[in-house]
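A lone chain, given as structure tokens: the form predicted alone.
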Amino acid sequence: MQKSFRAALATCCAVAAATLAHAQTDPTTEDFEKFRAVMEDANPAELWEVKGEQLWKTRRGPKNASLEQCDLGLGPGVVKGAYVQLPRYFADVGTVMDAERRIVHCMVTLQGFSFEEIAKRPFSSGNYTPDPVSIVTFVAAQSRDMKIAVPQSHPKERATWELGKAIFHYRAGPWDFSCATCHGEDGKRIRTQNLPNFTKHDQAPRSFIGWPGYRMTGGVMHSLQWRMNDCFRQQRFPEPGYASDTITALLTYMGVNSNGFVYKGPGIKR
């Protein structure tokens, strides 16, 4: 079954690879990006980035406190270009942390918030948003039209961006798919989404530059964990735990294959 399906896939490629050609031409795309480009003037993720907003300045939790001592890597209470020199590390935990998993991190230890809580309902779905996805939308939002800057002067920036590369390319499953299966070669496509090469530096910004994004086909907001997450579903991998020191790997070899490009997100998704 898995060669038949190996088989039905290569055909599926070739097919893909005959229309790439076509791609900058195709009717689909075309009025999909136009309709996009209309979309993003009046963007549904500015509500979310009023509510993180308030959410980061309230006193809330256990503890009765915000979070304007969080620090995301640029001193307590910095939003102001922290979300595109994420992932970093992190001296105070002696680990490389993404955003939305350091958000998690200051929630539990400056508010008191629990952790295992948080973890049982992490992604947005029909009228429901988590707090770190707001949140995460909000710190984004302060590095629009910034520079992508994730930092590898630390060994464990490096040591980490190498194990996304790994988990990136690595192959298993009843599909026997990775991430690069999809977003690896040129010229692949699924029904009428182009898939970029996330291997390319050209293609690499892709992956980062407009997230989180607001799903227009969901009428939520999504957050990079949650794409992640929901790529290994699609693999029929195991998912990582929430805030996972695997995610936090994947987001780090994309984000440090985008430097030098401008983050524009957040930003609106099929």
The other form holds:
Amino acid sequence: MQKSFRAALATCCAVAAATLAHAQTDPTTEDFEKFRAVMEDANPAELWEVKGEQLWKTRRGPKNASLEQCDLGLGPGVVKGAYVQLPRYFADVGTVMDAERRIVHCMVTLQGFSFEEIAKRPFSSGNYTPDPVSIVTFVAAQSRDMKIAVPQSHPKERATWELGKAIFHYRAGPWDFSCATCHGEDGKRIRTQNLPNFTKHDQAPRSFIGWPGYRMTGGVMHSLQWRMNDCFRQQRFPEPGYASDTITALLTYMGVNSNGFVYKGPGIKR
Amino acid sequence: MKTMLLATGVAAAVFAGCAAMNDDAAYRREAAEVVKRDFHARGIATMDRLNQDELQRVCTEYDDNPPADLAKKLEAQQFAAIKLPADGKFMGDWKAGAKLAESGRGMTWSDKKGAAGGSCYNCHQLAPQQTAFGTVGPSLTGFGKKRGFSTENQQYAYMRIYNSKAFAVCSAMPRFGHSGTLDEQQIKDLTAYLMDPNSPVNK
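Mind giving me the form predicted together with its partner chain, seeing as the form predicted alone was just shown?
Every component of the complex follows; first up is the chain already shown.
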């Protein structure tokens, strides 16, 4: 009973995602969306949710502490609903932080891990998954089926949105690309890959929904930190710093543009 | 009184508009500073890539839609800087061009220096049998057949690949010759892929 309900839910979600993505569909996208609907019933991302929960609750690091006192914006230890309200301003650091950056901040301040060590190898490859990726998957799952509500009440949150918008439109590099070159128009494709227009409220949720995501290419779990990094690689830019202001600003810009849509939890990616 | 109110209203609106423009300019400056602080060189992707040239700065400032006179001036500059082949020939080998058109490699931090393709299919439809094509740029299927196989059209294709911004200043298309991504022979091969009557693009 529960299984069939979940399958129906997954199908609904996939159909909604497909509708959201673009008015016109092509056969490749349709096939993938059907496949995604089947896969979402048993998304391997759940493995990282479980691992992330263990990492959250276990006493670790030089300070032998858990992350259960980590404040993700809704108070120390409150995980439910936190992910859909990030990035946000944090008074203790006087700046806006996205989910993974805040988790890393907690690993550094509460557990005593070194930021530099974490930043040395921050992305999944092969059998390796960095701890922040598992933890952000767990945190994201605790906002499943909640509305995206990235706050804009603090002046620094509004300034970060503006900065993100400016970075999104910054054309540079040998190929003159900005984010907007590929993601600023409706209905475009690179090869067969559809390009959501992240400047539009109806398509921006494609930057938020489905992340963190289990990527079938390579069979690894990836977060938005990785997604932004790989976008800049393809933009022919130098490499952005992990958990840097640039990434937070872009995630704020796209997150706020996604407000009001329902987040469905960690997803599946090609 | 009514007129004065209206005038005040218009002035306020203009002022608000100017304030927003000033804000936009300030955020653009901040964006340039923040990326230069946050990024680091990796492989062939060096930090100087973040410095905007005049064209990139103008296209960013005007959201890819600069005033006509400014667009014309920049297009003329780009046009004048195009290096045409010394031997006066624009056509290479269309088969080599086909391989370059398929390759999406080049210029990323995970690529080696010089190992670049043209990424043509990422954005354009070309040979009708290749169905995995992008749509950021227009379809180029039948490019030569539609336009005619003249030397003038060969030269146009060569120049357009070398520097598309000479024709449309804020085009999404990279300046393949200008940026040093492709060399003269590679651009000739791609020109032949578009303009050779035997190329699948024209079948």
